[in-house]
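Taking the form predicted on its own, here's one chain by itself in structure tokens.
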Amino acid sequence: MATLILNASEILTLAGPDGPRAGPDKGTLGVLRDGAVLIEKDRIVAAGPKAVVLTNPLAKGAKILSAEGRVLMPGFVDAHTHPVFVAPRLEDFQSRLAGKTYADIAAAGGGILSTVNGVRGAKEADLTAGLRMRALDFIASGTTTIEAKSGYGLDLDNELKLLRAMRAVSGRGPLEIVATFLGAHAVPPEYKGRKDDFVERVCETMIPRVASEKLATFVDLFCEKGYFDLDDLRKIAAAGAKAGLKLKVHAEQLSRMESLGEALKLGAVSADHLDCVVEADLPALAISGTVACLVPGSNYFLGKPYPPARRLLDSGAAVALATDFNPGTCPCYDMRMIVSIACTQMKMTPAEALVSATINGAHALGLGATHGSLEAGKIADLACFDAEDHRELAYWFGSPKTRWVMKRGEVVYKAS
């Protein structure tokens, strides 16, 4: 039986051109104020003015789902997360509040490597169970699809363990998980002083194995001073391409490495963070097919300057927003909080932020043809929020205020 959704105060269809939204389309929401959405099985059949949708033969006899005078929109697509870990990094948090830097904390045994120690000591079943619980938190916040990175194992067996946990949770649902292999997240202790040997291991052993088991869609690396450089980026991108993995890059986060320019040359699907981009970087980004994926929740949590979202948008770049959910630098899975930060701290408009958190997030995962907007033929992933006006989604912060969430045509969350 088909499902007909009625009575929304606003339906944000995000209908528009096929590619990521930029330039004049960067804030186009496709708002309907007397609209309807018709769904059959896991797909959207029609989304438009109610009078038009009701003429579809499937609308007659369809099950009615009311939005009860609230905002209806595509589920959020969170295009950058690190959600598989054992425990929060509370010692790091306390040290940072006492004035320690990222480098200080890493040198003292904290940071990424402290999470690696926890993962290496954990069973795959326990990692899977932890991710399954977090997946429900994403869903309850209105997020229906996430990208999830490995990178807390840093050896073959433990990286596979992380990726298998993602596959198990995504396969069971309701949260859809797109996996990224981030083997080059940091140099593990056993390779201290031998970074080149570790990169060779990542390229020649780990990437081929991950690809052979079809455990990831993307390959990524932390291109940063003290971690991995441009030569490493080229090697890992080449190994990933040979294995059929598309490229994402942690770029220009803590310092300018010129990694954005290299990522563009290599055809990266997204370049993420971009806190340290300069004006000279922007023209090439604007004409590329690469999405700039900004994660301002990390900047908020770390007390760091924000990426230049306004300059990126005004240059014509396609911008996505993501949480960067992780145990050390952004323990936030709520995309509405990210949307609010984007507006108040980076001066994005609510419409621009919502475009960035939905359709552009989908394009940052190579899913723009099937996810991120309410258009005929697309996957029926929707979220209904306790708001009458879409600007409220950025205005009210601190609680997602989710009314209900639909994944692939089935309601998978309802507020109590």
Second form
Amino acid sequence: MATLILNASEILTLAGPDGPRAGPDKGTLGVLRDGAVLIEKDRIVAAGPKAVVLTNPLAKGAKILSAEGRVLMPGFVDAHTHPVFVAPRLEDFQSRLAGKTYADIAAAGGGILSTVNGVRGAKEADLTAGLRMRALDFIASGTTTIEAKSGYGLDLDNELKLLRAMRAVSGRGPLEIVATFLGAHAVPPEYKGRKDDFVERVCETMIPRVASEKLATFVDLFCEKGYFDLDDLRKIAAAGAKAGLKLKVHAEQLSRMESLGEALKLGAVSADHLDCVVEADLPALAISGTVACLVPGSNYFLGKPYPPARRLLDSGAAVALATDFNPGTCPCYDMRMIVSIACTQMKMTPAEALVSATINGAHALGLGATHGSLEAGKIADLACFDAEDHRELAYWFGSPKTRWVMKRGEVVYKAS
Ligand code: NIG
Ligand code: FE
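Since we've got the form predicted on its own here, give me the form predicted in complex with N-(iminomethyl)-L-glutamic acid (NIG) too.
Everything in the complex follows now, all chains and molecules, and the chain you saw is the first one.
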């Protein structure tokens, strides 16, 4: 039986042109005030003015779901997370509050490698169970699809363990997980001082294996001083391309490596972070097909300056927003908090932030044709929020607002 959703104060359809939204489309929400959404099985059959949707033969006899005067929109698409880990990094947190930097902490044995120790000591079943719990937290905050990176295993078996946990959780649902192999997240202790050998291992052994088991869609690396450089980026992109993996890059995060320019040349689907971009980087980004995926929750948590979102948007770049959920730099899975930070700290408008958190997040995952907007033929992933006006989603921060969430046509979360 079809489902007909009525009585929303606003339906944000996000309907618009194909391709990542930028320039004049950067804040177009496609708001309907007397709208309806018709769903059959896992797909949207129609979304538009109520009078038009009601003419669809499937609307007759459909089950009615009332949005009760609230905002209805596509579920958030969170295009950058590192969600498979064992424990929070409370020592790192406390050291940083005492004045240490992310780099100081990593040099002293904390940082990514401390999470690697936890993952290496964990069973796949426990990682899977932990991720399943976190998946429900994402869903309850209105996120229906995430990208998830490995990168806390750093050897073949442990990276496979992380990716298999993602596959198991995504397969069971309701949260859909698009996996990224981030083998080059840090040089593991057994390769200390032998970065090039590790990169060779990543390219020659790990990428082909991950791809042959179809465990990832993307390959990524942490292109940063003390981690991996532009040569490594080129090698990993080439090995990924050969194995059929698309490219994402942690680019210009803590320092400017010129990794954005290189990522554009390599046709990256997204370049993420971009805290240290400069004006000269912007024209090439604006004419590229690469999405600038900003993760300002990590700036908030590390107490660092924000990426220049306004400059990026105004120069014509397609901007996505994501949480970067991870134990080191952003232990926040709530996209509404990220939308709030984007507005208050980076001066994005609520409409721009919501475009970035939905349809442009989908484009940052290569899923723009099926996810991220309420249009006929797309997957029925929706979230209904306790708000009458979409600007409230950025305005009320720090308090849950989700009323219900639908994934593939089924209501999978309801606020109590
Ligand atoms: O996106 N930059 C590298 N990776 C993560 C941090 C991972 C960690 O500290 O555990 C990030 O900020
Ligand atoms: Fe990250």
